[in-house]
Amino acid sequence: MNKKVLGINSSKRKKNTYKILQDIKEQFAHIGIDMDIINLHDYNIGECMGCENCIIRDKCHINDDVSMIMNKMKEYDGIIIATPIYLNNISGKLKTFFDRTCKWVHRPELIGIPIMNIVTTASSGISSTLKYMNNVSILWGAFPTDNISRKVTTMDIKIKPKEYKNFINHLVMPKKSYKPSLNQLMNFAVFKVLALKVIQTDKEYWEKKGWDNKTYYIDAKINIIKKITVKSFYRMMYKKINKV
């Protein structure tokens, strides 16, 4: 297949959330899927100051992991990001390395990557965690697939290829058969307006990617239907938003 896959391990322990993607990992292996893991809990990834300067200047002040991590993401086919649960929603860490990426939100490079998530919990939090992982994907302006969620009284039950299914469809189907969800499609005209009339920056990148002529990042299968609800809540907005 010769895909590359990049595994995220967002857990302090390398115990039950590591070990499910180390058994992805030896899955994908038999398929012709290379996946590499990385533990955020290894790198230097210091709070986000608010500052905005990322998104402005595309500059960020703080000197750590941050910039060579999302780097490196982008040098994949997939990405899986993982964590356990805590207070129903994400590790700390994976949260303060999600803060860091916020100039992706506006300017977006995982455009069409596809995402799965993984988390574990003790019993709670499975469904609000994954809404908010699947909210960072898009946002991104990559593509959420699948979800795998393991709790206590299931973490013994091996992955299986079922539940990665839509992964690895995503992973083989070119581009242009994507099926953005209306979600999506709001999130890129709402981001598509601030580009053009808030943030010159935003401007720029906008317009060099050919984004500002489009109902979506690439041009993939969106029905008329779609289209024609996108594009009236986006000619709404326009007329909203002043141009600073």
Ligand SMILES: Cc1cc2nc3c(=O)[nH]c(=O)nc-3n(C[C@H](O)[C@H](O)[C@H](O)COP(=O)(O)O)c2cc1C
The other form holds:
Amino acid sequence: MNKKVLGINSSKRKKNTYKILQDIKEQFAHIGIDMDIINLHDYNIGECMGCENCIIRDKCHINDDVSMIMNKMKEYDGIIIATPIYLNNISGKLKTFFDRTCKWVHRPELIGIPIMNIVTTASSGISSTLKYMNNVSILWGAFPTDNISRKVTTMDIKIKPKEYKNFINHLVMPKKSYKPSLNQLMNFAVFKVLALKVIQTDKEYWEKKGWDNKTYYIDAKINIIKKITVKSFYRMMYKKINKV
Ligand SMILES: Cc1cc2nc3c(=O)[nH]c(=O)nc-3n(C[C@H](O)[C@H](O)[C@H](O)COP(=O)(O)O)c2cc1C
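Can you now output the form predicted together with the named molecule? The one shown was the form predicted alone.
Up next: the whole complex, starting with the chain shown before.
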């Protein structure tokens, strides 16, 4: 298949969460997908300082491994993000990393990259954590596909190919066959308004990408109902948000 994907483990341990990534890596090898796994805990990931320089000036003053990891993510055809559930949410390490990717929320760079999210837990927090993770994928302009979860009681159940089928499909299908959800289209609309009316750095980026007169980042399959809904949503947002 000649595709390469990156798996990101955000547990400090190489146990439940890591094992699932390893299982998937072995299965992917049989279908010609190369998978690299990185452990976020092997890297220096500083906490966001809250200065918003990344958003406003496209600069971050923290000198650590985050930009290297972000650049690495762009080299792959697909990304798998895996986390243990802590207090019904993602691990702190992953949240710290997510916070540092804030510039991608305004000026997305993972356009059309399929993402699969994985959580492991003793028992609770699966759907809310996956919902949040999928939302981050959307904020990045990437494409959330499959979600995989295991509880400690089901950890020994091997991952079945049907659990990652959608992810694989998105790796191979042309981007123009993608069907963005209404949520993805509305997210695009919100950040388009911010780019055109509020943040100059975003405006330049969005215009360079040609997104300023688009409905979505890529030419994709959008049915008429979604088109009409998102158009009126965009108009409403455009009126509501004042020019800066
Ligand atoms: C700090 C901490 C918080 C946790 N919070 C939850 C939780 O809210 N709900 C739950 O069901 N399991 C919780 N767990 C259990 C882990 O999610 C579970 O054991 C997970 O599979 C560990 O993954 P790992 O082996 O990759 O580190 C927690 C574990 C730790 C250490």
